[in-house]
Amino acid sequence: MKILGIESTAHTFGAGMIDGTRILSNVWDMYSPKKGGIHPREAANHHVGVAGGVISQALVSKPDAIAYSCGPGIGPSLRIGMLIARYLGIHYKIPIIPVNHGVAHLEIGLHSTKAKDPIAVYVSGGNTQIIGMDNGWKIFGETLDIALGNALDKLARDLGIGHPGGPAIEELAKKGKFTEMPYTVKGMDLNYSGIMTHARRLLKTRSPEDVAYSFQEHAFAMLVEVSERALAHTEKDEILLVGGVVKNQRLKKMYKTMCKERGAKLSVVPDELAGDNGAMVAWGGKVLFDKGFQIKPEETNYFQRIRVDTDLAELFKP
């Protein structure tokens, strides 16, 4: 069963192909704004411009089905991916599989690491959630304001180091010293807006390196704390890290320390599958297809604000 997956939820247009359990291709092109954050129309225009080349490289052979990210994400970007999936479905006369972007991150994490029943920590530009499997995916805790990846991007813009901000801040932080910042955890949830505001103020009196280091230490520690609480609450013994932010080496080290102290196993999605990509969408499509879920090309749609516990079968019910 060959499935072509199309990812277009935000700044990345990706296409990847799988055959059974094998990843045959995984190609992407990322839009990077010259100033500020992601501009929806510019991101959509970028996707239109690169889609043909990306898909041509990813399309190893005729697919048996097309999977696409139907949400959550930025409306104009989602629409481009949906329309391309619809066209390819009609062209090849094959079924379409709408895939929840967040679930695709989770499923490729399970597949690539062979994790069994973990607490999944999903950390990206648009999401920061603590998730477990309990008759389907269930969100145990999450950010109550901005996602960690978004906070890192905002801080990077304040520091004048571009987008995406995470990798640049990680490098800057290696030369910094610790200073106190707000630490806001509420049960299983957390807030990043307070630490974000404080970091901006600190830039007037502390070096960029100190601010970057201290921001990472506080923000990551908050996430590790709620993750450990989820392990204790559910009595699970494995953590799975997924999403683009988990490429950060300092974040991985903090989770390794926590898991070692608790006697828990740590599984981390490979870097090449951590960010937004088409292969994860293809794999998410396979999981759904194996459960009997597919739609016709004319039934395609997209949803900007769905969650990982959203029932797609209900959304696409005829």
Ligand code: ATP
Contents of the next structure:
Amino acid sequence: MKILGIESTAHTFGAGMIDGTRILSNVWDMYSPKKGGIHPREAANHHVGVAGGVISQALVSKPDAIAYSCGPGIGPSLRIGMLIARYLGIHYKIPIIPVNHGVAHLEIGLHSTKAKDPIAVYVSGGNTQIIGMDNGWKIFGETLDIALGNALDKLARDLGIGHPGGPAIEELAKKGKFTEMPYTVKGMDLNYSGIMTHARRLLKTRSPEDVAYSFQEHAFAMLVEVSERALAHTEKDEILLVGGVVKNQRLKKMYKTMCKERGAKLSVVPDELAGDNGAMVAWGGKVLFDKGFQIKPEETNYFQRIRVDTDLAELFKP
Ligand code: ATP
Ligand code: FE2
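Could you give the coordinates for the form predicted in complex with the ligand, as opposed to the form predicted alone above?
All chains and molecules follow, beginning with the one already shown.
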């Protein structure tokens, strides 16, 4: 069965096609704001502009179903993906599968790494969550304020090194020295706004390299600590890293050390499937379709604020 997946929740418009368990194509185009954060209308305009080209490259043969990210995300961006999914569904007379974007990150992580029953760490621009499977996806811990990717993007903006910030901070950090920063972990949850404010203040007296390095060391250690606690609480012995931030080599190394010390297995989603992309949505769609979930094109809808434990079948009940 061939599924075309459409991703448009935030900055990236992507389309990817799978056939059974194989990825046939995965094409995306990312919007980078010239200054400031993502502007919803500009992001949506970007998606409108690139959608035709991205979809014609990704659509390598006639699909049997269309999957699209129905949330969470930015309203105007979500709307573009939903409408394209709807019209393609009508055109091809095929079913539609709405997919939870966060769950798509998790499912492509499982599929690409063959992880079985991990503690999953979903860390991206909008999310920082420690998740496990317990009769469906359950959130065990999360950031109580901003997401780690968002914090990296904001810090990079202060430094004037562009968007996305994560890769730029990673590069800077390679030449930095350590300086103490706030470290806030509360049981299974964590906070990033305190360390953010501190890092911004520190930029007046320390080099960008030192701030980048020390920010990474503290922020990543906090995440590793709560992940290790989740392993201990649940008695699971496997970590799965998913989301755009896990492309960071330093983050992977810190998890490698922790997992080695605990005798736990570490699985990391490959870089090309880590950030927002259409193939992960197609795969997320397949997982749902196999469970019997599909809708008609005219039933498509989107939701800005769903979470990985939201029951989509309930939301799309006619
Ligand atoms: P969500 O899944 O929450 O909707 P998103 O759509 O922003 O968020 P992704 O594309 O999965 O998600 O992740 C983008 C984030 O990943 C950005 O914040 C970006 O800075 C970060 N990122 C990308 N590469 C790296 C890297 N090498 N190191 C750290 N962060 C990175
Ligand atoms: Fe994402």
